[in-house]
Amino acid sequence: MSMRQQFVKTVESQLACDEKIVLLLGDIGIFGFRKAFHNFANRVYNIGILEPATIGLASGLAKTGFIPIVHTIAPFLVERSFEQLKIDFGYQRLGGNFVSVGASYDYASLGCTHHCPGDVGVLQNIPGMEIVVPGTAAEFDALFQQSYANGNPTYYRLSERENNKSQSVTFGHANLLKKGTLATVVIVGPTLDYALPAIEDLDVSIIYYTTLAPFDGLMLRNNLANSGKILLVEPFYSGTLAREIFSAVYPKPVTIDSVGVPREFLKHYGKANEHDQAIGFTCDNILAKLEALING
């Protein structure tokens, strides 16, 4: 089951047992949620392609006691609707759930208008915004059910690609997969299967994050390799989590390198795995970066 299919299953299940939930779609997922439209006709709506207004509507629902879930494509949910997310939810401290698909270059074939490697970096600028990046469908289900009704604005970043194996994840906490001495590798969500085959035999600590905000700094601080060398493996703009890393380990001096999406427009179309190859988001490059960091 894909993350998106799990999203439908999870939300349909919650709609049945939580009458406060209202689902607002941005003209995507209509077929997937066809049963929900029938079974919960007064709590499932296709608002259409007017995302900022949808966020405003969701804030009104939150203000009156409902739990809104808004779902659409990442650049339209985050970048187009940033002011409404900031003011309507962040400033007013309202709870709501924002579930994206197509982040970074998952929708590579649609071109740069549908790319969104900046979503996490943008949302980090809204105080109180929670950010969740699951690595598998099962991880999304667990994290969503733990957090959707916690009264905070929460962003869930679904991915078209996912790890083969799910971790036992808890909202707000990272997973220590391995402890070592030469370096610490911080891996985010669906990038685990990119990195693990290349580095698991090395003497490094490996920490897996699915909740990015709030950031589990204690896990990193308690398991930082003595070398102070850290490699970030991120499915969004490279270096996005650097501030969280520095804050977590301060005042210990550290050296950070990262593997992520370069801060430039990707002007080609094609498939997501072709972008991976073009920008060096590969097992070989992750290993090369880590070895250079350790030996540097």
Second form
Amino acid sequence: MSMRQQFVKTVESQLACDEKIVLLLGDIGIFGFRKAFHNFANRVYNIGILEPATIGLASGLAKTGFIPIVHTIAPFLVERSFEQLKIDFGYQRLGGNFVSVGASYDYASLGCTHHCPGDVGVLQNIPGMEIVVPGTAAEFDALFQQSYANGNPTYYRLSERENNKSQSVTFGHANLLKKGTLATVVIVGPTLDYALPAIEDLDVSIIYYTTLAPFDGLMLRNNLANSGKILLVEPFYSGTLAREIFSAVYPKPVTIDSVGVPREFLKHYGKANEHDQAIGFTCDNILAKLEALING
Amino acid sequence: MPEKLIKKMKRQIVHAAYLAGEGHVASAFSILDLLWVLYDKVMSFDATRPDEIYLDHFVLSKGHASLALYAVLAEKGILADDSLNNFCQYDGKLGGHPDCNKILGVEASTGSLGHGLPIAVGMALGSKISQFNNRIFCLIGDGECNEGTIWESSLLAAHHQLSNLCCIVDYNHSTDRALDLNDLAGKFKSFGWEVLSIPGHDHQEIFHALSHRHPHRPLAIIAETIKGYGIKSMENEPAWHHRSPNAEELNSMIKELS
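Right, and the form predicted together with its partner chain of this protein, after the form predicted alone?
Below: every chain and molecule of the assembly, starting with the one above.
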């Protein structure tokens, strides 16, 4: 089951047991949620293609005691609606759930307008905004159920590509997969399968993150390899997590490198894995970067 | 009596702006009559619990006119009478734009134009889902109607038949210089709203309009107002959009409002 199919299943199930949930779809996922439209007609809306007003409307629902879930494509949910997320939810301290599809260049063939490697970096600028990047459908289900009703604004980044194996994840906590001495590798959500085959036999600490905000700095601080060398494997703009890393380990000096999406517009189409190759999001490059970091 | 009261609130407003060296006094004067009639004659609320969700609610979308809201809330006993003297002070609760996290009785933190109406639409939808018999009022500026979210949320309100929603437009024409909105009533009507156009300083007309409720459509009240109404030198004078009076101006205004 894909993350998106899991999203439908999870929300349908929660709609049945939590009468406070209202689902607002930006004219996507209509077929997937057809049962929900039928079964919960007054709490499931195809709201249309007007993202900023949708976020504002969602905050009004939150003010009247509901738990809104807004779902649309990442750049329109995050970048077009940023001010509404910032003020209407962040500043007003309201709870809401924002579930995107089209992570980074999942929609490679649709071009730059539908790419969104900047979503996490943008949302980090909203104090109190929680950010969840699950690596599998099952991880999404677990993280959503743990956090959707916690009264905070929470962003869930669904990805078309996911790891083969789910970890036992807890909202707000990272998973220590391995402890080592030469370097620490911080791996985010669906990048685990890119990184793990290349590095699991090396003497490195491997920490897996699915909640990025709040960031589990304690896990990193307690398991930082003595070398102070850190490799970030991020499915969004390279270096997005650098500030969190520095804060977590301060005042220990660290050296950081990152495998992520370069900060440039990706001008090609094709498939997402073709972009992976082009920007170096590969097992080989992750290993090469890690070895250079360790030996540098 | 209302005229004396309105003048008293206007004196409080200019005095607060003078003390703070800050404020959108002319915008506050533009909407004061509308807000006063709304709170005094129309809205159902509990001054001790204005956040009760099943009662009526008001969202000031043009947040920069906050002084008018503060004056009305103070007159209604929701804010302490002397609160306005702390307007825009470092530790004060009353900011240049209203903050719902600081003031019980302020329903939304606004200031970025185009946010309040979508929030009010959500509140109206939430009330409708909950089958409350309350009303949600929202006041927007005509300049604010330049924002796309006003029209996005207007589409939503009409489509979802939010007859519990009333949007008051403070049509003081101050931004005609940038974009002339022309037939604003016609625009809302074409979006599927019930529309009433009224003189925005006539309390009787305001009351009748606010009391109206269409069975299916949201209500837009296009209130023709004068920015800075009540102080001749301020009326429709762009220089007064965002400035506070000096001591000499304050004295003159107080005299004019007495």
